[in-house]
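First, one chain by itself: the form predicted alone, in structure tokens.
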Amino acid sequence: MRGESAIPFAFRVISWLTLAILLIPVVIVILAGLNSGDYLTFPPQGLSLRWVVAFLTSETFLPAFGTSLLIALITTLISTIIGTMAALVLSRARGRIVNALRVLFILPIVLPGIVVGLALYVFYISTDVGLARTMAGLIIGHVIVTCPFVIATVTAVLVGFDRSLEEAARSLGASPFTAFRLVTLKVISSSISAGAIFAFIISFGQFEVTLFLSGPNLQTLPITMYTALRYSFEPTAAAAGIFAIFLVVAATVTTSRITDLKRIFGR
């Protein structure tokens, strides 16, 4: 009995230590953004909202934050739709072509972001499709990077999905679309939400692909923070990080709440 009780305790200790290690960078960014000094240092010289106000009134960081948010929202919508449809095909179809498509869809996760960004940049420039340094071209790059995460999360649920439930709905007179909407979509809704969260977070913080595809008039928050830290060491970048952290946490909590409400009303 002592051995059995010691194992869960050890797991709890390891879990709390892991959580603490993951939260350390977040705490450092928040404290650095609330620094009252003139330079980005840690530990902070004091606590102040000076650099938070500087971020909110900045003509550089605030538009970049809005650009990142807009790109992340559009990317999330496109990636969620395409990723869900691709997951349905990959989980139900069979054959060598399907296996090849599965590898192709997951490939952007394996390849370094610099390689993907460089490949897209060369493609845009060499083919003269008019997507170089444009919002559309940047969104395409973000969709390529984020879509595999939606596919992976949705496919993980569809692998164990009992298709007899869908067939039962069809036998009761439901159309294919109605059976999918009332049965399949409800079962995989939580995985779709998780994939959407992954897509939003990855798109909002995407740096490597954005570095190649952004332009002077198309600056996202990560690129702006990187540029600012190259030429100055003000805590404004850390203050921008505070808002980025808050946005990601808010998106995660909101999505989980919506999913729980759907389950409650679904019952």
Second form
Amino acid sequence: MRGESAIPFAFRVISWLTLAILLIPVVIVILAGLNSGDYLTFPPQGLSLRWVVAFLTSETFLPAFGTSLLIALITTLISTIIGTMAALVLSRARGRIVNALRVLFILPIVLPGIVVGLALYVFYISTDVGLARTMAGLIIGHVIVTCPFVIATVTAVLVGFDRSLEEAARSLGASPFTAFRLVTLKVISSSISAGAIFAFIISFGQFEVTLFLSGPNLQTLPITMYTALRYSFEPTAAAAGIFAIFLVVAATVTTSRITDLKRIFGR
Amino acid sequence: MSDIQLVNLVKSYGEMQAVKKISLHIKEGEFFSLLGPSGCGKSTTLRMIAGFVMPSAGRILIGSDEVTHLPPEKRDIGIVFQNYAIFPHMSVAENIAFGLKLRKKSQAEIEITVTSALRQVGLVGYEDRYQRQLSGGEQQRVALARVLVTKPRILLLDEPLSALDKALREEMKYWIKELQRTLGITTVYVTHDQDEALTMSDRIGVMQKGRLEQVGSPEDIYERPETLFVTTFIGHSNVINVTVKGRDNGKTVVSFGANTILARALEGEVAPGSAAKLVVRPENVVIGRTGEGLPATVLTENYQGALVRYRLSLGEQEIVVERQNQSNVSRFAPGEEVGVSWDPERSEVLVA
Ligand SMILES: Nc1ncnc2c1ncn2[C@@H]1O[C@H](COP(=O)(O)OP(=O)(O)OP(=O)(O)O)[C@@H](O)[C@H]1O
Ligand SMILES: [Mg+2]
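Could you present the same protein in the form predicted in complex with the partner chain, rather than the form predicted alone shown above?
Expanding to the full complex; the earlier chain stays at the top.
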């Protein structure tokens, strides 16, 4: 044993290796996006900003990036609020119905995206609610997919939440709502942000459900990348990938700056 | 006024009654302990006083105010939990200031109050620490300071020492008692530890299975237990099965085996011939030579430093006797025939 760490050396080697393997796709996408050749190849034929410029001036990719960002932001906001409230109810109420609800709320995680997308698609067009191929309809789909992740992360912390903290606040003169706002919400805030990051990342990269709910005037980045690669194998998609990666990293870093993510992931 | 009155207080969870019709008057400035084994309803009673548990029936009064249906934040109480419940996202100073901020005190006043509270609990220099940087004893002090700055009418403590190690528990026991005496605040203290209850309390209420078995001063509870449960729960007692014979000169005459002896007078009438329990504490039994009292045989001798504990057979039954281990008292060996006696006033007859 050396140093302060009690983690065996072999474990550390394995975790670094795993991390490296996980990062390979990121490296490939970045290098492919900086390719100077005409086609999406790896290793790149040379480095240039040619395709980055192509992305920034593209009439399809750039708007799609904006659409994805907008949808991800709205989805994150809705999912975080609904998910947190659902987690509060699910972790505090008791009874058979609540147990059933608990399973029901988590279901979209295990359900294949194709199934959720198809179900929503059929529902939208057959009921004539006016949601087919609209942004509202797409956001509903994304909320269904991302909400369980918020519920799961927030519930995990709420299960261990010590109710006597709330009671202490009450006994010191706080109303139920004030106690919730000043104590509970603050204590679970890092898990809420973790849930929000999950929601954002998943919504931004969501493909299967989006495939059913998008329309000609409603193209997200993953859909655009997919369509582009089907017809021309050019590196603009990879350049768009670079921007997507940076956006997600930036979102994570900002959120973890605001709240102490280490408390969630570091524990 | 800040006395507490519980009137026929009941709490049921479905079929199960956790608290069964408790009536109790806790006086202003009193240190009152609720003592009893696990699950007897102590915490439930305390939490009803605090307002976290709604009584199924009965009333609670603090001073002259009926608080039965008030939420906790309107009751003007302070409560310290077993785990202290220090807000983990606030520093020590912010924790203590919590109640003051809710009361809309000025920043200047809050600072002064927090500083003097820190001095009072001996935590000057700890203002910027967080819960995870505090020991159990320090968290305890923060919890008390946080409560006391709001000047509650009554102080409620639920097993506040049970998470501490033995040495610290001893220290905190006297410290809390001293603090309570200085402030003169009406205090309800929940514990299952009889030593805590006996050393700290003005009065003790012994609870069992949701009922109050006996309420009285530590001396009352220890010297004059009224029920068999109290007798056996507090300290160790010898319980001898006897038959009541009658009265003699204000004392009760009882017999067991071939022995007939006197005991403290029974309250009320008991028919001669009824079965009863004679209760004697081990430290009240005197061992002497054969002939000095009831004949008994030493079974074992157990040396415990300051004490020597004997197990004796007395008639058909066994009793335990404790003697101070002083140089001038003789010791007895197993198998030795001895005589035992005790002051009738130090023995109790409880009708089974
Ligand atoms: N919310 C509840 N629902 C159902 N039963 C409960 C509830 N709270 C307490 N009880 C029951 O009421 C009884 C008394 O509980 P209480 O917590 O008052 O015991 P206690 O005397 O404080 O015990 P301990 O020393 O273990 O803390 C127990 O049998 C407990 O199981
Ligand atoms: Mg308890």
